[in-house]
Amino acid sequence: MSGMDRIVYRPVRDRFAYTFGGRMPVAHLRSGDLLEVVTEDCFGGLVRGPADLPSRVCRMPYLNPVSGPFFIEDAEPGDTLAIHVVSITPARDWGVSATFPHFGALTSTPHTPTLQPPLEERVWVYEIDRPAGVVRYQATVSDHTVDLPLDPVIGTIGVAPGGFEARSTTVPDAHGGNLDTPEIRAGTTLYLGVAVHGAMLALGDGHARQGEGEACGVAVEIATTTTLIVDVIKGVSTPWPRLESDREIMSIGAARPLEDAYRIAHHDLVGWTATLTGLDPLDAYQLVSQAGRAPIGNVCDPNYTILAAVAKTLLPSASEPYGGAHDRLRQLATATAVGGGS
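Isolated chain model, in the form predicted on its own, this chain only:
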């Protein structure tokens, strides 16, 4: 890992991207660099109140903007890009959510058409109280309010897919994308397989919080200031997005139907566990079966996402994932916070 530079990127409105792949880079990073990037919410900041129905103020396909892409020096196909999330800070004191006529888990959609009337389009505005660490829910047809824990995550983050493809930022797949898992929070390290020269990292779609499954299709959507540290792990491939926290290793599967996403995530986690520990694959399968957890990311996007996780303390004599990248980047983040970076 080379010496650290601090790169700050604040995109103007016409510089957001709406695909992974097919875009020129907005900046170049090296391993060990710290990136501070402003991201917009999934509506591009256009939904600000109950009257701002997305169908009126937003225009397809200009939804789910991402900041980037960022060219990562020395990243080549067959490598892995490690992205350590240092911090995610809401950029405003409010966030929004919504229901859509043909979007979400509990309505007719283009994938599962029914003869039922479409859902009403409605907007909820959430107050974000950063000092108190809460997100304030307010019902729209009664006076019920409740404070929910503020738990910022990045909903969409990925690299360019291979084969000269350009994928919509609304799609989750092996390259990352609209993963919508509430586990991509500060303190975690995301591992993505590199498919093109420079990797072409991009991110956006911040959530102040999100329930598992993102049932209505929309979290508490926010703009963010997000800080990352990147590292290229040479010659190590990663077939599907993986996460590592201080407590767990996690694999993400994205597919339709939902059981295929489940199988992808667990197949990857079982294989990863066996590789790290030397366990027989069926012994690793048994351990994950009894000790793992499988929170749903989303059941609304063009592909669904599920995360499979197992606690690192349960793994016998486990080698450090990716040569200890998570611990190394976490220590670098801590040193940067103390020393102020360069």
Given for the second form:
There are 4 protein chains.
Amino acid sequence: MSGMDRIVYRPVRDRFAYTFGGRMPVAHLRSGDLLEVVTEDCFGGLVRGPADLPSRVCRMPYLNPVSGPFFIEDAEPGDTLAIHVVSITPARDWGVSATFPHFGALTSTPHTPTLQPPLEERVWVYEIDRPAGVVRYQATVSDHTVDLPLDPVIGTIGVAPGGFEARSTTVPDAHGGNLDTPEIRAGTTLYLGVAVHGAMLALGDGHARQGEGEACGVAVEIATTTTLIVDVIKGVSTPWPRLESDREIMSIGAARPLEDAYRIAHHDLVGWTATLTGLDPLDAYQLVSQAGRAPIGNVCDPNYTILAAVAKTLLPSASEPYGGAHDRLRQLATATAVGGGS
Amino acid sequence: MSGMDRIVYRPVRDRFAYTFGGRMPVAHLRSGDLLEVVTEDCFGGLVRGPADLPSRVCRMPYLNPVSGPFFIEDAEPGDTLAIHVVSITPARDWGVSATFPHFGALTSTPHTPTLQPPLEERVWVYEIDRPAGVVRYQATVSDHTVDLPLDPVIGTIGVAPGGFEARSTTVPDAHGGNLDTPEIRAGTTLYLGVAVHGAMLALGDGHARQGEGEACGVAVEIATTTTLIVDVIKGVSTPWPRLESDREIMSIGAARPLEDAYRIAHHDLVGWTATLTGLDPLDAYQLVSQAGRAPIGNVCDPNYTILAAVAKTLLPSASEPYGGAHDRLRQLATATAVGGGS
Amino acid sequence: MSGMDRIVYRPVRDRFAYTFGGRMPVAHLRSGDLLEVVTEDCFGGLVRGPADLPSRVCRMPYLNPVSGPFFIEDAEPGDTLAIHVVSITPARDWGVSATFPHFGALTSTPHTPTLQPPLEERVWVYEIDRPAGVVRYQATVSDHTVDLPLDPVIGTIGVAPGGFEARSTTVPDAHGGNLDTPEIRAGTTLYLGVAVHGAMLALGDGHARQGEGEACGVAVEIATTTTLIVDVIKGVSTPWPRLESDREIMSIGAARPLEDAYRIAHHDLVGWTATLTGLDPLDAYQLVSQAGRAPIGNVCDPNYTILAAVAKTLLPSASEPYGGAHDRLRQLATATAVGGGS
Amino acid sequence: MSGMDRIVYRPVRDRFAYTFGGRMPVAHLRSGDLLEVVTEDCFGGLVRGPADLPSRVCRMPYLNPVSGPFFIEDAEPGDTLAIHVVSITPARDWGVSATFPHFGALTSTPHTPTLQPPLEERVWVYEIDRPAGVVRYQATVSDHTVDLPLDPVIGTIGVAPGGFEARSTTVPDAHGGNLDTPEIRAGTTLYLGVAVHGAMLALGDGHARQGEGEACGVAVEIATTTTLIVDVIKGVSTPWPRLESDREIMSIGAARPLEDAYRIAHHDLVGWTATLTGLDPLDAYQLVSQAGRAPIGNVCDPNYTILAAVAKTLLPSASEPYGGAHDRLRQLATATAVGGGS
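Can I get the form predicted together with a further copy of the same chain as well, since the one above is the form predicted on its own?
Zooming out: every chain and molecule, the one shown earlier first.
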């Protein structure tokens, strides 16, 4: 990657996408380009207060809009797209959450149906105080408030899936998508396997913060201005999404039941660890078993997500993941002085 | 609780228990007593080197021995037993792990059977350097080594279940048991619902450390000397195991599939939070959804375990859990100068 | 087996058991003995009309009483107990079903908890017309009625589990127990692996009929007089319950999630088929895949149950299962002129 | 529907579809039209003998080709498409099955990954004797053979999903697709909710027969000539696929874990039963619980499938499902003398 362009993309209303795959690109990027993109929240910005019940103001399937897709030059099936998250900035001074009928981990749902009526639908509005770095929770029935740390993530980011498929932006799977993990923060690099010519990157669904599992189904949802640097790693395939921070490498599994998400993430991390370190596969399995973290992403979407993570310092004489892509992009981000983590 | 006795219990070989329930007590404790108990490792100490393959040296069902049960005076069904973990000290300068045929998260098992042969059975021996606070991983096929932080936990701790049941010590459930979570460290207080006269507390299965999920099915297994203080909280029932540290309250779910463990833990934590804070249940659901951690315990035992945790500082005007039992026991532990957490 | 005794057992109220394991035997049987045993319904006979809501009239854990256990002479761990069901006769001219709070497949439950309130608790009373062979459904809100075929089964039958365990009679597992399958009819032979000296057979929980999966959690529950012939098959172990009818051999899996019950049953049936026929394991897998039935037992109990069944006529040159035990016991039943299937 | 056209469609090689959705139609049909369509087998006809290992001769994602899609005039989102299966005729005198690496119920898979190597890949060729109505199983390692009943079904049939999605033909879901149930025989009527203008019906993946659950992942796969009559039922929506035979109404659930497929099917059947009979929902729940069948479709595809079925004679004073569409189409099929069930 040589000259770096800065592409700024602000979608107009009818240019949002609701699938990964099956859409024409909105812009072209080259490896090393810096993309500054405005993303809308999961409700398309239509839920602004307690009276804006999502089931009333939103219309299916116009949920979870993403900005893009972006055509990445030189990205071909079998390559890997590295996406370094430079910064995620809340676009407004508020965020929202909600209970949505028959959606979430502590309610029956269309896929785990029961004969019980839905929970009450309700909206929570959070103040976001960026200078203070806090998100203000306000109870709806009493006057309790509490400040939670601002910790912005991109909930939905992915490429077009293979096999001629187009998948709803509410779904996480091998192509990325609605991963909904608190780990995709500024300063991390996401690796996605490219399945179609041009990769077709898209993203949206920012969260000012979220708990592990996104229990009620809805994080503190925000519009963002997000800055990324992309890089194509030729000839290296990536079967499931992977993430790298300064400290850890992580594999992401997406499946139901939840143990299969755990299995996918750990199976991938064990293989990745063995490849990077030269360890025998069972030795890698052993090391990950004792040293690994396994943070849960979501337990509410069509596929649940879990990460398997291991600290890079614990990997004996490891070679650099993806040829040092994370460090290179991290430095590039710093060099452009646009960010470099929260 | 008034006068504090110090009870020291070191089981002889044939006094280990292999079930929770169905066993006569080995000693009596009163609220406020300090119990120093020696526990054996999950293999009964029989796996000491690479040649001691567990399937060869261990005999079913003599796995996962626990020390106890201890009869707790005044503990009756409907009460809660608070168990403050004062210290967990490795009894030897080594620990072991293994792949065990058809056991673990990345293999087929008797409950997820396939027609594939088992993975190779292999033993890993870890050096434990207590002064340095490290556990030394040593690869079996190559000569890679790496030091991991020593972080001892009790893998198995519980009371007798209700309904006249006796459950294998390999099983985690509402009575506690083989919870296998890295969160039951020194300095935490475990709350278990009492289901039988005398509660019948037992424990064992120390881990020098473990990853989240215990992927290969076996942590760094150690014998320990563990010190506890017990306290009976009368007239307060506890449906699922709960844990309290200086920083967080946590609920533990145990079930299959893994999402049900998540649901149980979060359902309990939401209710507990609502009770402690006076929040409306949906307000509590919302708060836990944005502020919670959900660390995975095990994804290999007969029931999988997940915790739901929330920081106590984030609970608006909360009353003290269990009337301040954790703080009281913590101080008592400090006063006896025997420990107080790692 | 030589001389056949006829043992008649009618439990008095306080002699019911609520666990498999952990109980002293109520009577002794020898191979070839005919046992006529009275069983109570799952509610202990306390639910007799619409006003007898189970949660009001029943007290935990006094649900699902079984008659027994019966000590079987000469039954040792590693043997198999064959139990031929000669007849299952409803003891009364009515049966009951109910919705029980937070129990059943179409409601949240304590193991799949949600924040929704339970479904309404309600009782259905069925007339049983034995001469006509029908069970009369009567709607509660309207006056619809319809006759369903009488098809009595034993819902709960098992032996003591191994490993010093005692399991609630509400649980199905490798020891049998609350299998809740419509396939354990008169005329079938159940094979259970013996795990303790004397086997400790017990049974109860008759159903006048049930649908596949027992969706609402409660079948048409009845007290019965059930007649069995038992036989010990020495030196042959049986890892999971198996069933044989005149037409089929069947393996029973009990687990969560439901696919694991499917896997267990089919893994066992494939191995059993290979053993009986001399087929290569993959050839047996192939045959069962094309020719098998997989009826669901329950999707509401602590473990779900599925059967894997294959017609005996489709097994090329198969040797007789368990040395022809089913045929022998079937003939013995006919010879005693007490029954031989419905 | 007035004049009936007979449309014959025989796809040429490059006109097969590998998704539901995202494809242009190959032909137009009107309500009442009779469609005779040639379908290829799931391997695209490339597996013809033991040497044609699927992983060698097939190329991803070119598996499970379907013929279509067919644009159905007047079918709009919110309507239901009724598809009466007139006949399913094997196109050749042989069928094939196989073990495919990491696919099937008794092996680890990409979604339930383990560190174990795959099972051996192997092909079974079946002779189909249409006059005799049998499918001949031939073992690969020994010379055992056995005749199984010929019982042809369409494994994959569906419409385009909503939400701008395109789903692989290997996936069953609310739009139909790879349902893989032995119940979609000649003589049944399938009801699918229309989600896009023109419905976009497609089908393929015939099975000469299959066991319940399709344990090894592959049925006796055949090319077919299949004859259908289609009918648009205006203004009636159908959330999940439904099936009607002369004897039963059935709802189909597709999900993981398997219990969710059970829940979806039964939730739908309970609601459908209540609507048809006027029964209170809990009365309908009760009736289905005692009278229902729950045959398993597949336990190997990306979503597992289960049906919930109840005999029409057991539904008190029920109105006719979909206004009597099944009976009308059945008579139409008979009138055209082209078939009417196997």
